[in-house]
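Read the single chain below, which is given as structure tokens and is the form predicted alone.
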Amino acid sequence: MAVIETTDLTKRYGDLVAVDRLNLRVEEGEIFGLLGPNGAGKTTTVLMLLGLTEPSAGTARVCGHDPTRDPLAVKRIVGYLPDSVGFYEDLTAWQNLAYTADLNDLPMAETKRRIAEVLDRVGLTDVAHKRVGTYSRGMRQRLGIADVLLKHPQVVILDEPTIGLDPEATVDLLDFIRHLARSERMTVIVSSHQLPQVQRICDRVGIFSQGKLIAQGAIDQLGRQLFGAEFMLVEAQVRPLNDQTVTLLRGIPGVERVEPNRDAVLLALSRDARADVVRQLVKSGVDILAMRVRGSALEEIYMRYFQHA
């Protein structure tokens, strides 16, 4: 079922076309990534989906509701986490969430239960009564997720959710977002410049350029459209690197081309077959000294589409 659907959605500011005839469909339980540089139209699209700005033309539907005609219905079922999360620094996490619950007219008995539930889910129960001014960036992001989850949304929109986080906190947050989508059939929209992170969790992506959606689909699908059978290059240092090893690698599904040289072997993949490559090499007694991707597939796809645009 389409949770978000737009038809020729357009937004103009005078002569500037911020969003140009956007046709987008996001399914229930899907994690969809919005990609593009500043000014590409991502934020304006999000604002129209939230009912915070009116389109100049076209239509949008969020869970069957028109954000322009019925913005309150949309706000009840959509949670939004902006790139800069704002909380009252001198209040505790519990007090900040209680304020949000009051704004959403939640009964007090329900408020206490939900706050305890969401704080537990984001791992902040032990610091629930500490002032938010003492929180790290990662803790604030988790509190932002808790704030979004407080009203049990059907759709969650996250704007640069991992900006400013250290690598460990980033992985934890991305894994948590993916768990939410899978365990609760929650639809998640992620707007981000961090391409490796988008690739880690998103089922499909949409690439924006100058207000237009120039490509959308699963990353593997987009890669095949652009590069044919080869869209990921992996360099591996293995020992021994001989004819038997090369033959083994050529027989792994997803490995389209094998180019050995003195120090390493270059693999052209039609899918992310790195786990299969490692598994087969280890099983055959081949030592893997190093493996690296020559630019992630999504980065290559992203840059190639912008070259075409």
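Each form is matched to the other, and the largest set of C-alpha atoms that superpose within 1.5 Å is called the rigid core. Positions refer to the first chain, counted from 1. Remember, it's a predicted structure, so these values are computed and weren't measured experimentally. What changes on going to the form predicted together with its partner chain:
Shown in the overlay between these two forms, fitted on the rigid core, is a CA shift at Asp66 smaller than 2 Å. Superposition of the core reveals a Cα shift of 2 Å or more for Val238 between these two forms. For Val286, the Cα coordinates differ by 2 angstroms or more between these two forms after the core has been superposed.
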Given for the second form:
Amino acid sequence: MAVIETTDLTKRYGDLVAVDRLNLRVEEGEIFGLLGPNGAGKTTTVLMLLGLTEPSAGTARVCGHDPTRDPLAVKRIVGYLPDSVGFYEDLTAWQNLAYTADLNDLPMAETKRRIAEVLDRVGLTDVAHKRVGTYSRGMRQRLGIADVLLKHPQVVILDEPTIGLDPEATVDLLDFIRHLARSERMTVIVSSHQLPQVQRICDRVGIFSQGKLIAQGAIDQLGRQLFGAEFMLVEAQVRPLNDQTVTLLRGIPGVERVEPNRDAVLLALSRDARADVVRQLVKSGVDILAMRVRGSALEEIYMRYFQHA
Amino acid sequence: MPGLAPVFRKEIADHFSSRRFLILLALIFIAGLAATYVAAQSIRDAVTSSGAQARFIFLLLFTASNGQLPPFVAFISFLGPLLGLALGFDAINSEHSRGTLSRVLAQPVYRDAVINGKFLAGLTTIVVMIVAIGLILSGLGLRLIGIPPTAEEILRLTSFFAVTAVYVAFWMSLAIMFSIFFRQAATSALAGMAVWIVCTFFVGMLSGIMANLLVPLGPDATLADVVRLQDTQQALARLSPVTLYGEATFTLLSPTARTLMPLQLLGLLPEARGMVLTPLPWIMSLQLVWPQIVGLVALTVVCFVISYIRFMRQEIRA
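Starting from the form predicted alone, produce the coordinates for the form predicted together with its partner chain.
What follows is the entire complex, opening with the chain shown before.
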């Protein structure tokens, strides 16, 4: 069953189309990445899924509920971590969570139990009674996760969860999210503009650009979907780099495209043909000084769309 | 309504524990204590000079002054707006700027629970505070002068404090409205202060100037012209809630006030000749200023309705 399904979901602000006829399907237990540059319509999509913004056209379904008609039913089962999540600075972490629990109408005993549970999970038990004003960025983000988990959601939506975190904290948080989704069978939607992060944890991704979903699918399929046959980009530093070498490279099966640069050549491969390339070059007396995978085609296409936006 | 009670509880807790509230409470409390004490000290002179009003000694505690310190009524009409503004000026915009609004609204609550909860919590805070100050000052006055208030005086004081609560609620309502329209808390506070200062200091002057322009008095002006000028000036001044509050409280606390027209002018009118300054019963004083009270309530409601509509339509993202 699709946990989240949208049909031609559209949001217009005046002349600006923030989200353009979005058709999205997220299955249960999946980690889905919404990938796209800032302003591509990711947050607007998320707000529409939660019923915090009304769509201009189209419909959305979250676990069978319509967020526009019945926002409370959706908000009861969806945990949302906004980008730049904020807390009441004068209150302690515990008090902040207690307020969320109160808004969710949890009884007091249950509130206490759940707060202890979620604080323990995110590792903030020791500082539970410190004012949030004294928290670091990473701690706030973890508190945000605790806040989301408090209502025992079926679906978790995280909007730019790693923004402003240092690399180590980013990795920790991502691994935690991944672990969580797997251990609880929760459906997770992560919106981000950083491809490596999405690649690290997501089963499937949808790429947003200017309000449109330009591609969606599993990460390794996505490159193919967008780029035709190519799925790997390899940069090789060879000597000599002349027309003869280029012709030679073009003749190797699996090499789709050859782009000679100043001192290196960029190869787009439709299969992992690196060994063949090396063998052929050595056989023809061309020296290979270096060879490295420059990333997947996904990265390439993503960068290209990023520049457009 | 889901969410109203939690928002209300949190806001009440916030108000009563905020430094801002404690400072204002202390300020109003000290002003009240000083004014009541001074009034009690000079009450003998006040009683002799106030003639018919001498039957209402207890009320004099709140209206009498020795000329050095203003009476409590004057203090509260000045500090009340400040209290209201302080309770509301960052109600919504601070939730926006801290990023807490989207988190709260992602919980299963209706959006209007937030603004209704905040408004009700502010209102409750104001009522609790004013009732507390009223009772403390009355108690103090009772100790100082030793004359208990009559039933009539109790009614008058109760209605005075009720009108004061409405007055402060208006300023809070205005401040909440500004907190929705202005994203910066400082801007919203300044806007509130600007309205407060204009209403307190400038409306009186401006209404005089405007009235003179609208109803110019020639050298052959009749008494009717003078009355007309006076009416125009008063009508203009009544655009300000400060004027409405001033008239309402003056009438409620001065049983001899039979009209809101200035006394000098009243003396000129033939029909007013021989009018005895006997005190009015409470209900008639209330009737006299009922329009003022309704006006204050209406202004409060208008501000709230504008806030409500604007808040419901506002985009959640900054």
